[in-house]
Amino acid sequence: MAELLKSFRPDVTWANAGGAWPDMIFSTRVRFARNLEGFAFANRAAADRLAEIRRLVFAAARESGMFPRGHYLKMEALGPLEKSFLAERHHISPVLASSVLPSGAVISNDEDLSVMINEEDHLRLQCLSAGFAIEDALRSALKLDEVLGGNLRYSFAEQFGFLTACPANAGTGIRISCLAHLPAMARLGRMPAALESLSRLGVIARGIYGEGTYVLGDFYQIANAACLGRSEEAFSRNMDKVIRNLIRQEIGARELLMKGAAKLKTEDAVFRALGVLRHARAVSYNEFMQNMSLARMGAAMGWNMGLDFSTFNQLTLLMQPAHIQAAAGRALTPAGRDAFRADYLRKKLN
């Protein structure tokens, strides 16, 4: 197995359950869009001036004291299963991964930093912090973004902001995006009406990895759609009231859950899942998320799961199918993914 993926540690900081409402909010990003003065946008660049971006963005991060011991990676010199590990702990997009130009990432020893670097944008700067805490990752995202805007010329337009290559992104090329589990809404239906909700407040949803991804276990990426026309604090306060808003209604759907008939058959499921986690000999991924979404849910609700949010959030990660591979440090089949991930989850809940 690569060495780089044993330079990553088990447990993720940000993934432990903190910040507020831990029960609902897995964990806050804050990501900045920028692209670099006299250069072209990735997708128009030739090879080698995007070789040179990533030297100079590597400088730059070296240079700012804020990646001490952090991971330099070339994406060119990674293999498929280090681009899916990364993909798992949201430190590269799929886009990215599947890049075949000069592109790089730069990441933070203990993972709460990160820099992509020329995938859609020359730079996407991100912080991700545990639980529901946007304005402490907005706080750190900023810093990052201006120590590395000291030694790198970001393209700029008074009229627009920051220029971008996507034109969604320009102004402030902020987003900030929760990602919240919400299963007692899905439960009940509610979560079509709430998506076409938040569609008319400027807010999108998107699936775990983000755009283009889709749901698993009831966890969606709430963000902005734009990036333009405010501050990035009135966009951290717009996003504040909108997330708070979900976690009422989420409270909402699972006192419902709790109530008449419906808690013998909210119970009921919730404890079937906890036993197939805790006893089946192959469970897919997606069969992991769907069970591990009731359970977490039960925890939510009061029940005891033998678990806490932690190592609820902790398995979500551990159990990708990169992830498994990295625990067994080889590489394995779809069935021995599964019969891994059982056999790891037995001996961690039993």
Second form
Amino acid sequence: MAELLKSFRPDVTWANAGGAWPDMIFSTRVRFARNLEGFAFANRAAADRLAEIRRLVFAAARESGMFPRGHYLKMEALGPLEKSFLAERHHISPVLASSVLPSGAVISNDEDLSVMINEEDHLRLQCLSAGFAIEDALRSALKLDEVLGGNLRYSFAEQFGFLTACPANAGTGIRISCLAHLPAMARLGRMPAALESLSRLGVIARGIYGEGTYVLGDFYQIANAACLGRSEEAFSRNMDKVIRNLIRQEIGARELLMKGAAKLKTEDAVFRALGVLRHARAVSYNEFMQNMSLARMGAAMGWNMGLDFSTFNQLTLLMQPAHIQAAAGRALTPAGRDAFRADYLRKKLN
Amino acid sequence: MKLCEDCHKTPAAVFLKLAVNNKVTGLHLCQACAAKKGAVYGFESGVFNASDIVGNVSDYFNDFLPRERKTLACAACGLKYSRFKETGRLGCAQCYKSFEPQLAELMARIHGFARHAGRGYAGGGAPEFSRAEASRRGEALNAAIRAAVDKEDFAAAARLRDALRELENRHG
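Mind pulling up the form predicted in complex with the partner chain next to the form predicted on its own we just looked at?
Then the entire complex follows, led off by the chain already shown.
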């Protein structure tokens, strides 16, 4: 079992319940895309230059003082299980996990700050915060950007701002995203229409692991699509408005699910789901996410699920395939993982 | 007289209207080029097969992109604009200069704006390069200085010389 996985804490602070709507907003992320002056973008730079970029970013991160006891990782030195673990924690993207070029990541000890190196851009730096915390996450990410940008030399031009490999990320290079849990809207079949109206507001929704991933357990990553032509604060204000609007819609959907004849149906679905989590002997990750989503909604409706939102959130991270193997301390087959997951849940929930 | 937009030799005899992504695009063609592209029209054949033409619109559109666009490439990294259109990824920061008019249009479509209005960047400190990287940059700066002097662009040469001096101070 890889030593690296033992050096990460089992619980992460940004997954604790926080913010005004801990039942609906799991976490907030603000990231900036940056590239270094004098180097071709990662898709067109030779391996030795990518290694130089990584060396420079590691040095800048050390100098910044923002990563005491942090993790400095070279991707090619990691095994598939370790990479999956980091992707499950949202520190690296699936794209970076599959990279064969000199690439890497710097992750702070309490895992709220991280930098991906040589993914699509030379740097993707991000701040993760618990709950609905756009302002806090923006402040921390800006601070990190300022310090790293002072130690490095970014590619920047007056007209297009911070220059990125894909023009869709140029300008501020900002992406603000909230991981939102919207089970009541999903249950009422309202998500397709809601997502369509989001796209008209310049906002995109994705699955739990970001671009190109499926929606699991009614978790949606809601993020700004455009990032040029307005200030970082203007983009974050727009996202704030959009998220508040979604929250209102989810509250409305919950009220409908608690009204009249719908209430018994909702209650039945929630407690059946809790039953699966408490008593099943083999639970796949997908099945866990479906049932956890209902139980989490039950807790939001005020029913006693025996778990608070922080525990729900930490479980959501812990039950992922690579996390299960990290907790078991060994590689497991899918069937072995499902049994381990069920055992873990039984102990935790009963 | 307007020349054919394909061969640029023969006078155009036909104006072909094409609907591309709900935008009407016009092409001036000579008879030979129009026939070569497979467009069937006029009294000789007696048929004007609109669906054939519309069905091949994207080919037409690419074929009739202005020539400078077809061969347009970044002066710094060599990335062809046509390649960028396939992958959606630029090769280097200079690509933004090399393809500026095209990108300004694209940015306006993606972001609704074509000009940055966020935080500025004053530039960071001089990073500590590896010896190989410092010498590579030194060589590149020397070559750029020679080129600027040849072009008698002494202001640019002076700027580059400052950059070289800074690099040497740090890594010399």
